[in-house]
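To begin, one chain is listed below as structure tokens, in the form predicted on its own.
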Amino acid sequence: MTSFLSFAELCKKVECVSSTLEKIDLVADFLVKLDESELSVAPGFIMGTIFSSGSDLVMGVGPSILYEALARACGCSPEQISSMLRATGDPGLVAAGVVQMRKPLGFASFIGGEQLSISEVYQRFLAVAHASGKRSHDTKIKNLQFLFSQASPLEAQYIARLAIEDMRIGVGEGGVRDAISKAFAMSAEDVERAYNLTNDMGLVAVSAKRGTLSNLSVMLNHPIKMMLAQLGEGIPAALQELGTAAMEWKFDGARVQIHKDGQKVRIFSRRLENVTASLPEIVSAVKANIRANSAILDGEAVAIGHDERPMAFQEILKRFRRKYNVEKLAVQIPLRLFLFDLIYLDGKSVIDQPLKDRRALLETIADPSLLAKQVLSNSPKVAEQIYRQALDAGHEGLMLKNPSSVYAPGKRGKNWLKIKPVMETLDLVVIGAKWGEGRRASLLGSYRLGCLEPETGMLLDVGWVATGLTDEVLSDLTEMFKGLIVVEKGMELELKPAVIFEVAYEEIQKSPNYSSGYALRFPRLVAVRDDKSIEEADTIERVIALYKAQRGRNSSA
């Protein structure tokens, strides 16, 4: 049984080294020593994710629950915790400091007593995630309180960060993938494919240890990462790249992955969150119109107004967020399903079949009313007509797909190209905010944005956005972010990274004021993309590429 202290010591070492390769070596050396039950948990812990998407479990721990548990466990006041937060800005360091000075409460026994194990910490987190009903708040606090009462300061630091799923050690999916590869002598490509198919890094690690990685495949009721499209450079260039293309509307909706298992239907969002309860009409449509015992379907849910045109994207997201009075909102914001791909059918994965064959299978099991219309052509004129039809109907543009392409989970490439009339935008993570002034004093008025450093998972800031925000939008955003406040320093807040803003801008400039080295000039909010996961945020590499491309355009003008 591996102690949680050894895990905390690993995290401390990893956090203190700057070399990515050294971080990977440290993690690999740790993973190889674990038994299978610990190995199923530790990779997620390292990334700051406790449960895989298919489990439907969420911690549901915000800073307020965390700090209340700390206060109870260690006999300190909320004022002391607030003071330490202002000084450090790090919930983990606060937890370590509070435990260091805690008052003996009779059952605090980490000195000379039994050490916490990785498995015991995980079991407590399970109890937190399973807590429901009127006493859920108290149940969550009691389980965290127990962990903090038993923890050393170093253990408390990483228990706190894990509880709010923000590890800050500079190891993301890519780093854990490479560590598993090194620990068990598997290729990084095979590890990545297995993860994209299962979305469960613990399962991947255990399979790598057993030497059975190649046996992992698509599994019903385990959401897989969705195949993504790349922005095309226009219809002629796209068709020159693809030749004959499968042409579809690019719908102004929200991506859904649907798992049908007999009469049981589960729906996952683009972030691979279970949103089944929020979308009853989609569940009904699948039950009534899909002639297959089991299937995994890929498509788009679109909110259609009384004028038969798509409603605003933010209206769709209201449906995905709603947990109560779903039926009432469904009348106001009705959803229609458009299916365009098939991932799994009656016990077998079909992702390695070409798109044209997957589409043919989809047509055999789905009522035509659910299918996105598709045309096979190599004609720019036909593509232009479909593009204009989509725009006239209020949608985003055109999809051009390679009919011979396999379904590549989690990949963005030239096999799927999107043609849109709008300017380039960036998907950036909200990592901080400031309170407004005057009549907006009770609202969060501006938001600090970060781009992703993919190997480490770190977020590098690229400036603030405060434009494009009405009072109504600010009120909704303030309510959304209240539970994500990590620390408050005067007017400025640090937020748990959980929400993506799609942001337009006039240009990208170099700037020493931000950790990315770049800043957005005149940024404005286009949409709140809480259908996207943090891993889908734009990277520093893309920011740099856009910066270089704009310089090229400017110099040739």
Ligand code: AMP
Contents of the next structure:
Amino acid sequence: MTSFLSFAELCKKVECVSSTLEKIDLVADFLVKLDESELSVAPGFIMGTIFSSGSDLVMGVGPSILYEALARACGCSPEQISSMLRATGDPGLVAAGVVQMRKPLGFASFIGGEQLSISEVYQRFLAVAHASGKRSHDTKIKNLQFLFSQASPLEAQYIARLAIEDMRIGVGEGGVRDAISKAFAMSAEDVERAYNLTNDMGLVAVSAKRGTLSNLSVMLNHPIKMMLAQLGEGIPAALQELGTAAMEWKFDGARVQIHKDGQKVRIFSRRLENVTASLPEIVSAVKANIRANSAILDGEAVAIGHDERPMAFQEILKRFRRKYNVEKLAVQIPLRLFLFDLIYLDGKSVIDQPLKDRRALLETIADPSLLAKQVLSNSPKVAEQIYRQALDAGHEGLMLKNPSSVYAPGKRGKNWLKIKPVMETLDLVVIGAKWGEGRRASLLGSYRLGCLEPETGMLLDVGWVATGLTDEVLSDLTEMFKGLIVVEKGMELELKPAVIFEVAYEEIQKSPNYSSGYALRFPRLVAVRDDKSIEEADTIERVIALYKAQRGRNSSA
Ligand code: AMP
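Having seen the form predicted on its own, could you now give me the structure of the form predicted in complex with ligand AMP?
Let us now look at the entire complex, which starts with that chain.
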């Protein structure tokens, strides 16, 4: 049985070294020693993901629950915690500090008591996630309180960070994948493939240890990473690339992956969260109109207004977020399903079949009313026409897909090209905020944005967005971010990275003031993308590519 202390020591070491390769080596050396049950949770712990998305479990712990548990476990006051937070800006260090000061009785029991194991910490997290109903807040606090009362300062540091799923040790998904590959001598591609198929790093690690990685495949009821589209450079160039293309509207909606298992239907969002309860009409449509015993379907949910045009994207997100009184909102914002792909059918994965065959199968099982129309053609004229129709109908543009391509989970490549008219926006993580002034003093008025450094999972700031926000929007956002406040310093707040803003801007400039080295000029909030997860935020590489592309444009002008 591996102690949680050794996990915490690993985290400390990983946090202290700056080289990515060294980090990966340390993690690999640690993973190789674990037994299977520990190996099924530790890789997720390292990334700060406690439960895989197929499990339906969420921690539901924000900074306020964490601080309350710490205060109760260590007998200190909320004021003490706030002042330590102001000094360190890090919930992990606060937890370590608070545990260090713990009243002697608790500390003695730690010295004499049993050491926490990785599995025990996981069991407590399970109890936190299972807490439901009226007393859930209290149950969550009690379980965390127990852990803090048993923990040494170093353990507390990482229990706190795990509880709010923000590890800050500079190892992201890619780093853990590489560590698994090194630990068990598997190719990085095989590990990545297995992860994209199952979305469960623990399962991938255990399978790598057993040497059964290649047996992993698509699993019903486990969300698989969605295939993504690359931006095409206009219709003629895209068709030159693809030859004959499968042409579809690019719908203005939100992605859904639907798992039909007999009469049971589960729907996952683009972030691979289970959103079934929020989308009852899609559940009914699938039950009534898909003739298959089991299937995994890929498509877009679109909110269609009275004028038969798509409603604003924010309206759809309201539906995805709503957990109670769903039926009422469904009347105001009715959703329609447009299916464009098939991943699994009657017990078998079909991802290795070409798109044209998957489409043919989809047509045999789905009622035409649920299908996204598709035209096979190599004609730019036809593509132009479909593109126009889509835009005239209020949708986003055109998708051009390679009919011979396999379904590539988690991949953004040339086999799906999107054509759309607007300048590319950036999807950035909100990492901080500032209180407004005067009339807006009780509202968070501007937001600090970060882009992703994929190798480390770190967020590098690219400036602030403040414009494009009405008082009504600000007050909604303030409510949303209140639960994510990590630390407050004067007018400025640090926020738990959990929300993505899609931001438009005039230009990207170089800037020594921000850790990314770049800043957005005149940024404007386009949408709160809570359909996207933090890993899907735009990367520093993309910011640099857009910066270079715009320089090219400017210099040729
Ligand atoms: P983007 O979000 O700009 O990367 O564009 C890709 C997204 O377009 C997908 O994730 C889908 O949600 C959406 N989409 C709309 N229509 C289609 C379609 N016909 N095929 C694939 N994706 C589509």
